[in-house]
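In structure tokens, one chain follows: the form predicted alone.
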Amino acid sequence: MDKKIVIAHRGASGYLPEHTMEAKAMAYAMKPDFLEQDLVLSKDNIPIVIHDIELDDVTNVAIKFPERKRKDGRFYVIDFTFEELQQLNVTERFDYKTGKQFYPNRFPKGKGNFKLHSLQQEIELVQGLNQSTGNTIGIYPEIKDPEFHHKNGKDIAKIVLEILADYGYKTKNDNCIFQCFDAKELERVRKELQSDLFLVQLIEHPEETKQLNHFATYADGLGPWYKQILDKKENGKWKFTSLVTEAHELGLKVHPYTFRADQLDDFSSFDEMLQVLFFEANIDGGFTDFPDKMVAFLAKY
């Protein structure tokens, strides 16, 4: 954990659709630190490796299983075994209302044939990899939305923690970062769960930022939008919030979301935007869906 790391964000999902085995093949042969994995279980227990808890954006569930929506119109991985999941074909992220790509040069929408695959799927194929080709890649799994889960009877973050300690990764020395939104069920897997493993403790609202003391009662590191890092630009020069300096103190390491070559924003070039943060911002990692050009440029480091 003392270099900076490359995060390989749903996979090499720039290229790919996102966190299909092909878009994690692809990730690995670049040689990232770590693949994501975020986490919903299907009906029968089977952690699903998806983005989202509904089904509706990337596969064409719609199509295929058109009476299975819920009363608010969506689809839920959670209504669906694991056998039924495996016959929806995974397609590049789109706005399930509209249709529209929502990253219109990537890979184009409904072309190829790609499949969703559970988290042992994915362990055997990373563990597999690191076998045959001596890499020692890492996984870096999220589990969504356990709020959801709990009023569904389901115990995501039990079921997970189980799945991973039977694959040997189950203390702060296994090549394995576990990572939630949820800061109660987080504190709960450290606490309540007696998990040893890495956790890290992400964070989306301004106001979070706040508890960073709590945060390091039971976390190793936090998850911040990138965006919550900079402050403003004055005379062509980034000023930076103090979240990564009060997170250094309190010995959380920092590995922000999500960095993007087709997304700069505020950024003349991805390089750019890789350099202000990783040097001048001084975070210890990040999750890009561009691994290759996130570990490109740290080699030149």
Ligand code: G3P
Contents of the next structure:
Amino acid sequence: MDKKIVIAHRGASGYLPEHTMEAKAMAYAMKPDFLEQDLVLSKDNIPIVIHDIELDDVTNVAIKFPERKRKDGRFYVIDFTFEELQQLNVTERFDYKTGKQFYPNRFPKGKGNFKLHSLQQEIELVQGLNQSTGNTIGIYPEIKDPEFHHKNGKDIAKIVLEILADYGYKTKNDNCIFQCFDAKELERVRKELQSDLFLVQLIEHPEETKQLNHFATYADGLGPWYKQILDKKENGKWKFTSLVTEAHELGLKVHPYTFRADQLDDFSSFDEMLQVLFFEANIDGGFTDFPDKMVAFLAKY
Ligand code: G3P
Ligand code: CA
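Switch from the form predicted alone to the form predicted in complex with the ligand and give that structure.
Now the complete complex, all chains and molecules, led by this one.
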């Protein structure tokens, strides 16, 4: 865990629709350290690899099952069985209200033949490729919105931990990092569900940066938005918040999200963005939609 790591964010999602098997196979071939899986349960308790609890901004659910929307007009993964979910086509992410593609220069919306899949199917892809190629690429699952799952009578943490254990992911040495934005639930994963996996606490709100001492009582790492690390630029040089230093003092690794070559924000190139975060701010790894570019960047050092 001492080398700086590359996490393929939703697969090679800069090139193919996110969280499809095709995006995962392409990412695998780019040799990142981990492939990420966002997880939501189906009606029949299968963890589906998808970013949101809703289906209607990456699939054709509104056309295929128009009568299945809830009162709020949205279509939810949890309302469909795995068999029904497999009938949907997956496409490049779009705004479900306007139909507009989120990243217009990425894979064209509506093209190709992509499907949803389960956590088990993706683990079998990764473990199968590890066997056939001799690589040792890991998985980096995230349980999405555990509170929503509890309200719907489902314990996503417990179900996912059992599947991970069945496939041999039980301890910090098993090439699996388990992540969650919900701090109460991640603490429960360690203390009540007694997981020995490497746990990463994801954060997004400013007030969460003040709770590192508490996070360090159960987590092994921190997953902040990368902008929570940047402070300001002075005379052409970046100053940083104390987040990485404080996390490191507490023994927490820092894996920020999300580095996108087509969304550079305050940087003039992707390599400059990576140089500043990896080697000036001293992060330990990063989530990226472009794993090939981050792998190539780190290979230079
Ligand atoms: O899980 C870390 C990274 O994936 C950022 O979050 O919203 O893309 O799942 P999100
Ligand atoms: Ca995620």
